[in-house]
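As C-alpha cells, one chain now follows by itself in the form predicted on its own.
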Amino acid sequence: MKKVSESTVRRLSRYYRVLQVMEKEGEATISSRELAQREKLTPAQVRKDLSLFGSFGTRGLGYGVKELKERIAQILGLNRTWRVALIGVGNVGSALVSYKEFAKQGFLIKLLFDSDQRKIGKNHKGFLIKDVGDLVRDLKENQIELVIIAVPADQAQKVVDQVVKAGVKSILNFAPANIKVPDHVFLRTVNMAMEIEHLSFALVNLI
C-alpha cells in the first residue's frame, strides 16, 4: 500500500460517517459524484482515496454503501475493539468518560486513572479511579491499546512518558502542551483554544 497521507485519513473518516447515514436511510449504492457532492470535494479525489486501498465498486454502477462502509471501516480499525485508558478525571476528563461515540466506534474505555488523593478510589461514572502512581503497571496488565491524555499542561509531559514506558503506542492528547514522543509512538494532540482561535481569526479577517 501507497504512504496515506493525514488529509485522506480524515476524508476516509468523513466518507464513512456519510456512508452510516445512508445505510440508516436505506440506500443501497451511491457514486464517487454523490460521495463527492455531500463532503464538497471532487469525484476524482474520491476516487483516488479509495484507490489507495484497493479497488471499489463498479464502473457506471458506483458503490455499494453496505459493503464500501464495511471496507474502510476495517481500513481505520473499527471493525474490531481497542481497550482505552483515561488519566486525567477533571471535567475534559470526565466529559470523555461520558462520551457514547467511542463505544460505538470501538474504543472501550477500561480504566480510569488521576493523582488527586480525593479521587482515588472513587467510583465516576462506573469506573473505579486509580493511582497514577500505577499507571505503567496497570497499563501492562490490563494490555491498554490507545490512552487518553486530560492532565494538566504542566504533568502532560510525566504522565505520557509513563505511558510509552508501559509500550502503549498510541496516545490522544488533550493537554495544551508541546508533548514529545519517540517515533515508534503516534500522538494526536487537540487544543481546544487554539481550534477556537482558529475561528475568532475566521470572524475578524474572512467575513
Given for the second form:
There are 2 protein chains.
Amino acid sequence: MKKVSESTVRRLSRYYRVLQVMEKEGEATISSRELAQREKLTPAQVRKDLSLFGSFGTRGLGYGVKELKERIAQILGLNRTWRVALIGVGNVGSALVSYKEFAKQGFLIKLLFDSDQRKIGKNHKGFLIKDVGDLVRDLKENQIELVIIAVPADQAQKVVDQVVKAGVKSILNFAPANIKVPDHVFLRTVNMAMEIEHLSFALVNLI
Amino acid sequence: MKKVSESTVRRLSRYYRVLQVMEKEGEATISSRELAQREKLTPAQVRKDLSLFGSFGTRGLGYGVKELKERIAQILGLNRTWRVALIGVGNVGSALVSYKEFAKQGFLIKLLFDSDQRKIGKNHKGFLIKDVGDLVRDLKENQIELVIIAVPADQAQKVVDQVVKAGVKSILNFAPANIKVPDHVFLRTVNMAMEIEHLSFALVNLI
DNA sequence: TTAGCCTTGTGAATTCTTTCACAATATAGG
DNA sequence: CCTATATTGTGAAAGAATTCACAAGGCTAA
Ligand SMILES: NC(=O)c1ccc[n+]([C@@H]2O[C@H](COP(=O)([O-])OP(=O)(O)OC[C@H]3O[C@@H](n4cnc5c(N)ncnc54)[C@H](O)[C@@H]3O)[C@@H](O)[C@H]2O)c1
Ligand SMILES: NC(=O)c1ccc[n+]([C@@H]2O[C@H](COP(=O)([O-])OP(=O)(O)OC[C@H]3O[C@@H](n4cnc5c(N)ncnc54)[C@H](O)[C@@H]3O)[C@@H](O)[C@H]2O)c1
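Give me the form predicted in complex with the DNA now, not the form predicted on its own.
The next block holds the full complex; its first chain is the one shown before.
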C-alpha cells in the first residue's frame, strides 16, 4: 500500500461521518464533488484519498454510500470492536466514561484504573475502578488493545511505561506531557492547551 | 509577515512548553539542536519556524531561554489574559472548568452558560451558571473574547450562531459537528473520535 | 590576536501534499 | 444505437513544508 499521510486518515474520519449522515438521509450515492462540498475540500482531494485504498466508485455516477461507508469503516478499523481501558478516573476520565459515542464506534471501555485508594474498589457508572498497581496483569488478562491515559501530566510517562510493558500497542493520551514510547507503539496526544493557544494566536495575528 | 502555517503554530506551542521546563531547570540558553531533540524534530525546522518571526538567537550560542519564551508568548498571545466563556456545563464543560492550566496560561473563564433550568442559577465551582437565552447580551456586556462550546452536537450550530452574533471572534468547539462560521471568525474543533479512529487505523494498518 | 569550535539564519534542494486536467467509462433519453 | 452529460481514477503540474548545507558570526582559551 502507498504511504497514507496523517491528513488523509483525518479526512477519512470526516468522510465517514458524512456518509453516516447520508445513509440516514437515505441517499444511495454520493459524488466526490458533493462529499468535498460538505467538508470544504476539493473533489480531487476526495478522489485521491479514496484511490489510495482501491477504486470503489462508478464513473458517471459516484460512490455507493453504503458501500463506501463500509469500506472506510474497514480501513479505519471501525467494522469491529476494540477492548479499551481508561487510566485516571478524574474530571477528564469521568467525562470519557460517560461518552456514548465511543462505544457506538466500537471502542468498548472494559476497565477503569486509578491510584487513589478512595476510588479503588468503588463502582463508577457501572464499572469497578481497579488498582493501577495491577495494571500490567489486568491489561493482559483482559486482552486490552487500546488505552486512554487521563492521569496528571507528571504521572503519565510512568503509567505509559506500564501500559507498554503489558503489550498494548495503541495509546490515546490527554496529559500534556511529552511521552516516549517504543517505535512499535502508536501514541496520540490530545493537547487542549495547544488548541486554545492556536485561537489566541489567531486573535493576535490574523483577525 | 510571511504566511505562518498551522503546523508552525502547533510547534510554537510545543517550544513554549519546553522553554517553560528549561526555565524551571535554570537553563540560560538552548540551541535549536537541543530544542529539536526534546520534541523529536530537526534543528533546521526549529530555526525555520523561529526565523518567521525575526531572529532572536545568538550564533555560536543558541537562544536565551527566558527571552525566547517571552517572544513566543507574545507571538501566541500568552503574555496577556483572555476573557473566556464556556457554554454547556455537562461532563466536558465541568472538566474544563476545573482545569487550572487554562487560567495559568491566561485563559480566564468568566461566564458559564447552560440551557438546563435545573442548572441555571446554580453555583458551579464558584461560578454562577447563566441562562443561554441571555447569551448575546451577556457575552457583549462581559467583553468575552473567546468561547468554548461543550453542548451536544445537535445544539452546537445554533449556539455558535449566537456567539458569532455577539461579536466573538474565536471559538473552541468540542461538539463533533460540522459548524459553519463567517470568515472573520476563527473556529477550532477538538474531535476526539477522530483521534481514537487514528489509533484504530494504526492498529489495523501499521503495526 | 588567532585558532578551533559551535550555532544561527537562510537560500537551495528535496520531499510531501494538493490540485489540475483529461482519458476512460458509466447513465439517460431519444 | 447514438449523443449528451456526469463522474471517476490518475499521471503530471503546482504548491507547501521540510531538510540540507553553508556563509556569517560569536565564544573560549591560549
Ligand atoms: N480537566 C481538563 O479539562 C483537562 C483538559 C486538558 C487536559 N487535561 C489533562 O488530563 C489529565 C487529567 O486531568 P483531570 O482534570 O481529569 O485530572 P484529575 O486530577 O481530575 O484526575 C486525575 C485522576 O488520575 C488519578 N491518578 C493520579 N495518578 C495516577 C496514577 N499514577 N495511576 C492512575 N491514576 C492516577 C487521580 O487519582 C485522579 O483520579 C491531566 O493530565 C490534565 O492535565 C485535563
Ligand atoms: N463526554 C466526553 O467525553 C466527550 C468526548 C468528546 C466529545 N464530546 C462532546 O462534547 C459535547 C459535550 O459532551 P458532554 O459529555 O459534556 O455532554 P453533556 O450532556 O454532559 O453536557 C452538555 C451540556 O450542555 C447543555 N446544553 C444542551 N443544550 C444547550 C444549549 N442549547 N445551550 C447551552 N447549553 C446546552 C446541557 O444542559 C448539558 O449541561 C458533546 O457535543 C459531545 O459530543 C464529549
